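Taking the form predicted alone, here's one chain by itself in structure tokens.
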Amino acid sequence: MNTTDLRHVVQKAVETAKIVDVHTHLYPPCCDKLLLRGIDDLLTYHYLTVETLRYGEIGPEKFFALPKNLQADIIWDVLFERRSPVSESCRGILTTLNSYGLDPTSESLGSIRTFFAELSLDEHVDLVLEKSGVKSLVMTNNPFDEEEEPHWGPGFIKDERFRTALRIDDMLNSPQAALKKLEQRGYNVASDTGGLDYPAMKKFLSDCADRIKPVYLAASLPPDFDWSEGSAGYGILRDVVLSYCEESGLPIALMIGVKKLINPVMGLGGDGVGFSPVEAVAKLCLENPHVKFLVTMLARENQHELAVTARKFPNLMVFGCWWFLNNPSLVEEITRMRMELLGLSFIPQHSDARVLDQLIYKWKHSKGIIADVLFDKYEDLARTGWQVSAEDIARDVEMLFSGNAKEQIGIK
């Protein structure tokens, strides 16, 4: 296969690949208002909010007091009309609008709003999944969320495109408050143990899993996360979470490295990033060989050591370029490094989307980068005399975009 044909085959295989998106913050259509969608939700997402507030033309307090449509007007004016929208977050808006056949250079924000307003919820979901190539996605489902939890009826798990993941942050980070909520929900929480009631917590996990059938448990953890006796959350992780994972066969997804609210006035955009000790991940995998771990880390400086660690532990699956790493230069660097160390045994990307329409640009941008990396690697192989066929390429692409994820989380 010559170079031109090789590039064409790789690009076509990647462009048409169906995706299993292993981590999002989306909801199925039955949740209605919980599912963020449309131009105002895209513009007022915290990626663009903090970028706008950097220019100092309006203060955070005044900005966040405005209704969403007026916030969107300000963001559009500051980032798109009076400056070139060169950031990845801004480019993502343009890629998304372009995919809908909308031209933001000639159409007003009002006409763009009209386009979205004319889409029903079901039409919008179907359209985005079709355009993004996402066959199924995994949500983030918090049993302590008082807005979400009432939706956990039969309709919640009916749409197989939307898979559930049981989020356990509250249990790890605020265990006493979590136990109080368990008590309020009728769980018999022991009050005379002098500590935490692990059996009640485990029963709660089991009951929640029975209701929503999660494909994994999940937690976001700070940069100083440690796995050693006496560390924060150690007992709950060991005796509740990991014990349940081993018994149930469910994996656990750990997202490590976020510094919460380093600037609280920025709201959801106020979080930062910190370097994390990868030794904690290695110890978790070593001491829990029968538990499958999906791990992503937020700091660029952690990526090499995490990939090296994954070489040593078959129960560790590295996934995605998370949050602040989801920028083209970093996605390319990290994907190349992982492929050179791990071959095809990783999940190169997840969207982390909180707004439905973000699926379109996040996957379009990532697919382009991953296709370039794959092409270069196949060219490297050709120089050694190893030839790949179109069938080989299709197999490899399927592994990266869906196969590895399906194997890890146990879906077809």
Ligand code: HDL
The other form holds:
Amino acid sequence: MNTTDLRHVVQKAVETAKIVDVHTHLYPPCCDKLLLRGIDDLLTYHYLTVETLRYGEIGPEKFFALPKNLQADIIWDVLFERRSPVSESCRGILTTLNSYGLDPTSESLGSIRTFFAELSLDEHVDLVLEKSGVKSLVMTNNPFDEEEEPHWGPGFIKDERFRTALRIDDMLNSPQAALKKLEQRGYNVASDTGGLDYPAMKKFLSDCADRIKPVYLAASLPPDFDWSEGSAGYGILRDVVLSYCEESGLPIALMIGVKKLINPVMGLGGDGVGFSPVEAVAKLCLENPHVKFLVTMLARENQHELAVTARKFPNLMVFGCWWFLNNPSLVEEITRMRMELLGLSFIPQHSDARVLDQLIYKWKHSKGIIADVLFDKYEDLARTGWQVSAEDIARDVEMLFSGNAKEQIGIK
Ligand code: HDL
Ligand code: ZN
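Can I get the form predicted in complex with the named molecule as well, since the one above is the form predicted alone?
Below is the whole assembly, all chains and molecules, this chain first.
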């Protein structure tokens, strides 16, 4: 296959690849308003609010006190009208509007709002999943989320496109507060010896799993997570969570390196990033050989050691370019490095989408980069005399965008 044909075949295969998105913050249509969608939710995404507030034209307190549509007006004015929208989050909005045939240089925010208002929730979900190529996605389902948990009925899991993940940050990062909530729900978590009643806590996990049928358990962990005896949440992670994962066969997704609320006034946008000891991941994988770990780390400086560690542990699947890493320059650097170290045995991306429409741009942007990396790797192979066929390319692309994920989380 010559270079021109190779590039065309790779681009086509990636463009048409169906996606299993292993980490999002979306909700199924039955959750109605919980599922964020449309231009005002897109513009007030916390990535864009903090970028707007950097210009200091309005203070955070005053800004967040405004209704969502006025916040969106300000964001549009500051980041798009009076400056070129060169950041990745801004470009994402434009990619998304463009995919709907909307031209923000000629249409007003008002007419864009009208376009979205005319989409019913179900139409909108179908349209975005079709445009983005996402065949199924995994949500973030926190049993302690008072808004979401009441939706946890049979209707919550009937839409096969929306799979669940049991998010247990609270149990690991603020165990005392979580235990109080468990007691309020009738779980007697304090054993009579004054310690913690791990079986009662495991029962809580299994009761939650019975309700939402998660494909994995998940937790985001601080940079100082080090899996050492006596560290916060160590006992619960070892004797409740990992023991439950081993018994149930459910993987655990660990998302490591977030410094929660380094600037609280920014709300969801107030989190930072920190370098984290990858050795903790290696120890976890070594001491729990029968547990499947899906791991992503937030610091750019952690990526190489994480990929090297994954070479040592078949029960470690590295996934995504998370959050502050989901920018073209870093997605390219990280994907190249992972493919050179891990071949095709990693999950290159997840969207982390919080707003339905974001699936369109987050995947379009990532697919473009992953296609370029793959093309270069095939070119490198061709220089050794190894020719890939169109079938080879289709097979490799399917692994990267859905096959590896399906195998890890046990979906068809
Ligand atoms: O903890 C997480 O799942 C993170 O992805 C946070 O939700 C973060 O605020 C985010 O939206 N990242 O993109
Ligand atoms: Zn997330």
